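Shown next as C-alpha cells: one chain only, the form predicted alone.
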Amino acid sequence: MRITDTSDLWWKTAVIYCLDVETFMDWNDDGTGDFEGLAHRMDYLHELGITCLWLMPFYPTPDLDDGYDVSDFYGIDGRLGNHGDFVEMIRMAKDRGIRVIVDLVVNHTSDQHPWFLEARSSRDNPYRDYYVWRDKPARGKADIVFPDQESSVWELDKKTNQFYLHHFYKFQPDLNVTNPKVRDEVAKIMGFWLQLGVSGFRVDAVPFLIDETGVLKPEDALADPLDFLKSIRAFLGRRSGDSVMLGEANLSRPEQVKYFGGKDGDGLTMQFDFITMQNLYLSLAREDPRPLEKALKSRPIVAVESQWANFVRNHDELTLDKLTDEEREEVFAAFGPEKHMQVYGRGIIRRLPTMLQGDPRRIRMVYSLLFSLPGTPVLFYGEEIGMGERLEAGDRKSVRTPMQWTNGVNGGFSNAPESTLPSPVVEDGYSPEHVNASEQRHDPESLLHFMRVLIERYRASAEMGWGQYTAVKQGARSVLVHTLVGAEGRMVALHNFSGTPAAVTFTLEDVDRDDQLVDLLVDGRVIELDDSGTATIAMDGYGYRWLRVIRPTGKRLG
C-alpha cells in the first residue's frame, strides 16, 4: 500500500455521517437544534468512529422545504447560530479527525432570495437572467420532481407576466447556469465555505444543476453542460486539493461515468449509487442476493480518484425509480405495503428498522453488508441506534425527526415545549423510551456498539474502500459471498439474506497452502482452508461474516 492511498484520497476509506443541525441537538432549549449543540455532541460522533460529517442546509431560509429553499448562500440561519458557532464546530471536528462537508444547493434558490426579488421586479433588471423565463410554458412533459405537489415546472409571475422555471416547488425558481455570472456566483459560494474550513460539498440534484431547459438562444447554451461540473471541480482543486464533490445524481450507469468525468475522473469526486441501493431492497424483499449482485456487476470502471457512496437510507424518500414497475411493487409489498408509507409513486418514507419489523438479526446483516460493499459508507443520523420514523409527519419529514439522545422529554433533544420543535419525536415502539443513544452507549449488545465495531473494522481494512470486488460462486442461493482485494490484502464477506441457516462452501483462488481466514466480526476464530483453497462456513439465518485472509509470513493483524 502506498502512503498516498489513504491520506491523499481520504474519501476512499471515509465513513460519512449526514445530519440536519436543526434536528440533532438543541443546546439553548429554544426548540431548534443549533451549532452549539452539534459541537457538544462531537465527542459522540468521534466515539462512533465517523470521519466525515455531512451537514444538510443550514443557510437562511423561509423553511418551506426543510432548508433547501435558500435565501442567502453565504449566511447561517439565525435559529441555528452564527458564523462564529460554525467555525468553532469546524475546529472541534478537525481536532477529532472529522472532516465536514456541506450541502451545495445551487440548482435553485428560494423565491425570497434577493436575486429573485430583483429579477421579478422588472424584465430589464440585471438579475433577470439569473433565472429562466418564458412568455409561454414549453410544450412537452418536463421532469416534475414532486408530481403530487406540482402540476407544471413553469409558474406565472404576474408582475412581469412571464413564466419562470422550477423543477422543484414553485417557491424554488431554477438558476440559469448558462449565465456566466451565475457560474461565477457558484464558485464564490464554494470558495467562501472552503475558506471557513469545509472539506467539500454534497452537490444537490446534480442533473438539474447542469440542465439547460429554457435556453432559447443557441449562443447561450454551454458547449457541454458537464464542462460546468468539471470547471467547479477544477476550482475546488485549486482552492483545496483534498476536498470532494459528492454528487446526488440518480442516473443510468453510462450517465454516471460521464458525471464522474470519464477516465480522467475530473467531474464529481463521488456519487451515491442509487442503482445498487434500490437493488439491495429488491434482494431483501426476495431474500435473494442476485439483484444486488447484478447491480454491483453493472458498475462501470471509473478513475482511481472516483468513488461510489453506498447507503441504506438517506434524508429523502427511499426512491425505487430505477426498478421496473413489477420490482417496485415487490419492494412496496415487503416494506411499505400501506399507501401512507409511500410517496410520489416511487418511494417509501420509512426507516430500515421498521421496514424489517425490528428484527435485530436482519438489521445487523444489512449494515454489515453496507460496510463490506466496495465504496464509501454513508449513514443518516439515528441509523446507528435504530431510530424509526413518524409516518404522520408525511413525505420526507417522516424520517427527519429529532435525534433521540435519552429516554427523557423530547428524547433529550430539547427541553422546550414539543410544539416548538421542528417535528415531534418518534412514538410507539421506536420512541426514545425504547431507542436512545444514552442507554445504548452502556449496552455492549446494542446496535450502537455493533456499529462502532463495524466502523472500527472497516477503517482497519483499506481493501474495502480501495479493493477490487468479485462475487464468489457457491451453492447457497440466499447467501452473497464476495471478496475485496487491494494492495493491503484480501477480505471475504458472507451475508445470508434469508432467515434460514445455510452451509456455504466456497473456493478462493491464488491462496497459499498455509493461508487462514480470521473472523473479524463474530468470534475472531481462525478458519482453515484446505489444499485447494476451499472452506465451509455455517451461516445463521440472516448471518454475516467478515473474513480476512492472513498469510503466515504476512504482517497484518487478524
Given for the second form:
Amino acid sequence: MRITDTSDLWWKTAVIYCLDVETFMDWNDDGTGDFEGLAHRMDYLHELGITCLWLMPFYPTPDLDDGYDVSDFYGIDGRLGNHGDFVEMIRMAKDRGIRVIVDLVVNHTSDQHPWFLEARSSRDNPYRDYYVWRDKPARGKADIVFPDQESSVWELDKKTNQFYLHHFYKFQPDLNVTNPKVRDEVAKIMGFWLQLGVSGFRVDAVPFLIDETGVLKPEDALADPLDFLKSIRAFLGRRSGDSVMLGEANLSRPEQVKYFGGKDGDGLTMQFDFITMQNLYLSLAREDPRPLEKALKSRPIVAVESQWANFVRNHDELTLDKLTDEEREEVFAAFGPEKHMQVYGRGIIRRLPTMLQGDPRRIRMVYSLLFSLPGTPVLFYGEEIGMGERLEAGDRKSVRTPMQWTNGVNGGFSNAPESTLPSPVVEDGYSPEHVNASEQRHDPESLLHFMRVLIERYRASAEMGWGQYTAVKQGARSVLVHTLVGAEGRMVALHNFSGTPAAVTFTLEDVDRDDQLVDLLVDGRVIELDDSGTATIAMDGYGYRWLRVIRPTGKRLG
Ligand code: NOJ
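Cool, the form predicted alone is there; where's the form predicted in complex with ligand NOJ?
After this comes the whole thing, all chains and molecules, with the earlier chain placed first.
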C-alpha cells in the first residue's frame, strides 16, 4: 500500500457524521434548521475532525417520514434554503476538507410526487409503470417494515381499482425499477447531485430498492437485482471516480458479500454492519465481549475498495432484529426495559448515554471501541456531546431532537417559539442546561474533547480503517484485546466491558526485541514487551487503551 492510497480510498479512513439539516442549526430563526445554519457550524465540525458529512433527506417533502417521503428529487425543501445555500454549504465543507454525501431515497417516492399523482390518475397514464400495481396481490403480514402502522405492503387505489406496492408507509409508493425509465431517472438524480459537488450517497433501503424482499414473484422482479446495483455504481464511477455508495442494508453475511459485489467490489462501496452493531449491544448487556468477537469473526473478507461502516446509534430505532428472541430480550432488559422505550417489537428508541445510565467511563469505552473496530465510524449528530432523547416524542422521533449548542433558549438551536420547532429539545438530566456543545468546547474533561482525540488518533492510524483484525487470546473474560495490522503499522486495542478492573496479560506475535507499546489515548505511556512479546496491563473498570507498536528503528510517531 502506498501512503497516497489512504487519500484515494478516502472512505476507508473517513469519519462520517450524519445530520438532519432540519434539526441542526436554525440561522433565520423561523424554527427550522437550515443550510445557512449548517454552513455556520462547519468550523465546529472541522474542529471535531470529521471528514465526511452525511445529510439526511433535505428534499421537498410532505414530511410524514422525516423527509424520507420525497416529492421532488431535484429540489431543496424551501424551509431549509435553496440550491444556492446548498452549494455554499458544499463550498464551506470542501474548504475544510470535509466531503458531503446525501441520502438517495429512490426505493419509493412520496404519494405527492408528480409521478405518482400522474400514475394514479388513470391506468393508461404514461407514469403508471413507474410504480408497481397489482389486481389481487397476496395481502399477508410478511415484509411490513412498520408493523404497528401498516397492515399490508399493498394499498388499494380506489379510483383505478388496483393495489400499489409500498414496503414502507402507504404514503411511500415503491418505484418500479424493472422499468428502464425509472432506472434512467435514478441515474439522472445521482448525476444531478454529483454535479453540485457531493461525494456520493447513503443509499436508502437497498434490499427493497432492488426488490430482493420476496414480495414480488421472480418473474415480476429484476432479472438480476445485483446488476441494477452494479449499474448505478458503474454510473457513479463514470461521473465521479472517487464517490461512494454507502448502503443501508441490514443483511446476513452472505448477502452482504453479494451487495459489495464480492471480490470484484463493484457493488456498494460501503455497508453499515448491523450484525456487529447488534452484537456489540449484546456484549455490553452481558459485560462479555464474546458476541462482538463472534460477529467480527463472521465478517467475510471483502475487496480492498469495500468497507464496513460501524455505528452505535443512528436516526432510526436501535434495531435488534438479527439477534435471537432470547438475546433481544437480554438487550431490552439491560437497555430498554420499559415498553415505551421499545418499538416494532425489535428495537430501542434511546440514545447510548441514557442506555448506559450516563456512566461516563462506559460511554467513553463504547466510543473508543467503535473507533477501534476495523472499518469506518459513523456518528449521529449529538453523539459527540452525549445527547439524550425525548421518549415522549415516541418511536423514532425520540432521537431526532434539535442539536444542543448552548444552555440558552431551545438549546441555542433557534430563537423561534418552541411550538414552531421540528421537535422540542430534550428535557430532564440531558437538557441543554446539562449537555451542550458550547460548554464542552471549553472543558478539556468533556466527552466532546474525548471524541476529538479519538477522531484525531483514528485518522492518524490507517491500520484501523485498512488493517487486518485479529482477536488476541488472553485470560480476562470481560476484556476484548484485538490487533489491527496494516501496511504502515500495528495497533493493539483493549476494552473492558465490565465495571470491575482486570489485569490483562497478552502476547503479540511477530514482535522484535525492543519493540514497545505506546499508549495513544490515555497517557502516552510506554509499555515494555518482554522477550516473548508479552505485556501485562491493568485495566480500569470500563477501561480502554489504544497501543501502537513502535520499533526502535521505525519512523512512526507514537
Ligand atoms: C430507512 C430510513 O433510515 C428510515 O428512516 C426511513 O423511514 C425508511 N428507510 C424509508 O425511507
